[in-house]
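This document opens with one chain alone, in structure tokens, the form predicted on its own.
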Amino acid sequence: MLIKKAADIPSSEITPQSAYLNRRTFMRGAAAMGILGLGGDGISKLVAPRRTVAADSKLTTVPSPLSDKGETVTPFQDVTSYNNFYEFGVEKGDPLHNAWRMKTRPWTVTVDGLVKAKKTAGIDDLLKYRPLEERIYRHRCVEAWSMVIPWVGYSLSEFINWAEPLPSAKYIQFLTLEDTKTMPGLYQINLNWPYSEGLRMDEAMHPLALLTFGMYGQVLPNQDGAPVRVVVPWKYGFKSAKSIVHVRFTAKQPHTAWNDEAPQEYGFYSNVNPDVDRTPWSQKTERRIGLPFWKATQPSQMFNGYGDQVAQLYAGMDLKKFF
């Protein structure tokens, strides 16, 4: 669906920010929060500037029946303000100071490698594509912390069918943007730049596989992935690439970031897996991020929980071999 300015949205169409942002019951709760929830990073956002989206930049969402039931989302405080995007910075709180340096209009995104024929399109092209789907998730960290996040988007299977790829394609390769001028991080950490990630066809066509554009209701902030990434809630949280500029189908298995970076620790596949620690990092348990410390640790779930939908697609897998 389009883009469209608050003036010109019903207010029936509108995602209310206030189902998941009370902002005087935040302010109440933040210091306890910081310290016993979050530690030197909660009390650190205390004091850190918001920037967040603009109040123009609602989205127009249609109800989803994959959306994750019961689970209390995130404040949205914390999924803005606590986030590894390192071409910002190493540190948390880097991409909230940083990213709003990054322009996302005008923003196109260039498909080639085994397809029928290159394409290009504009972010505001691929938004109108296919109605937007709202889709709360479990987003999982390997660093062994979670969160719960509305996402807006659509199915990535539907902007793969788009694009057209040959019946040689077997992976997805998504390749994000590398600017020297606005990524402080690109010289702080030694990456092969730019941040390459990859799926398996199948993985990619699956339906909880989403792009992704916004999140709350709103337009994905800077600091979150903007404007166009993709969620893949039963991995780890680095295989979901942000701010995508090139999308490659291959026939081999694509190089990924962090996987040609410490192959040891970070598998292709990178499915949650409770049973394959990551150094230093047992995957055991997790932290829910915005929780009070006494519900903050939750053991894990194989597939991030999501093991009835995709467990198939690993069918007679080592997982510990292909992690």
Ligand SMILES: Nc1nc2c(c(=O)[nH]1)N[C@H]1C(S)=C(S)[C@@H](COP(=O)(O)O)O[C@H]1N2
Contents of the next structure:
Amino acid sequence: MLIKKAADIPSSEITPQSAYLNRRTFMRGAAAMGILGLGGDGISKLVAPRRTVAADSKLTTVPSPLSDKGETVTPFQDVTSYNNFYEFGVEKGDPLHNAWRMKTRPWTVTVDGLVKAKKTAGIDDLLKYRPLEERIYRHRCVEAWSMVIPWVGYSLSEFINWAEPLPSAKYIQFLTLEDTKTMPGLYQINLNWPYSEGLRMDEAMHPLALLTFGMYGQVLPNQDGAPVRVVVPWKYGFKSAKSIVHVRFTAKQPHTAWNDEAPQEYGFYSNVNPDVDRTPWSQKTERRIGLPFWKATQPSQMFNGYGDQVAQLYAGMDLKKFF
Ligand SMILES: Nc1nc2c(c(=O)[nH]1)N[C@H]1C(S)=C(S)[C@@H](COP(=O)(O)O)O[C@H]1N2
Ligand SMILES: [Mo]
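Any chance you could show the form predicted in complex with this ligand after that form predicted on its own?
Let's see the whole complex now, leading with the same chain.
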């Protein structure tokens, strides 16, 4: 978001999914053999049995009544090649080219702060903890582009119940992976790393807030926040932290990376709001990725169209002040 670009990525950067998968497999092999000088894993990675989830990227899902109806899903290749994941670089195509280096197994999520007891969960246990739902949501970036994505996960509230926060916990904070070995963006962009985001507890408990493990019926591609992220569809995309390693419950509003960077532009709440224009981008309209340019521009909706479900969370609040 520091680099304020409206232009779409050149079509030369968009690789068909199959080609991309082949390339990624090749690159992984090359990395394991040290061809790219990234070494470290050695040959054992090539012969070690692959873990269930990695070997079969398909996820079994149940449909969800919380899915949007009547939206055209954005093509997979757009959703996986036009990304904001600043740890992997600032250009929209950078995460596709860099994020495959991130190791998503083993992976644990640590829970602490105002909880009964500190806990740690392994990613595969989290994945199996509740039935995985397919939830089609509109996804709205503050840069005024949007997508429609069939995510896979279960409500964040399920995870919070497992975490057992104390009644004094009023906020939840998400801290994400900060790995200098695989994330060139950590040196390129002056954000307050690790990436931090947060929600008020009642927002986090809302059934629409999704703990997300996959999309398009498969595990999340790394550039979309593997192995686990949140998706908060009524808020701007930057609230939806990717590649979470640490969840903390707090009494006070936690600091967040973009708010630290530019508090006058990126508020803590950051509900989609066509009437609040704090950023360089007008929020009145959005450009739907994957549509031809003459159809792409659409009016933006309050709470990204989820107002019927979430507006009561903000009853009595001045949303121009708490933007
Ligand atoms: N860790 C981390 N999470 C992040 C970001 C990031 O840079 N780092 N970018 C955010 C922004 S600005 C957006 S719009 C969404 C993009 O998600 P997508 O690439 O899966 O569409 O991720 C959000 N989560
Ligand atoms: Mo964003």
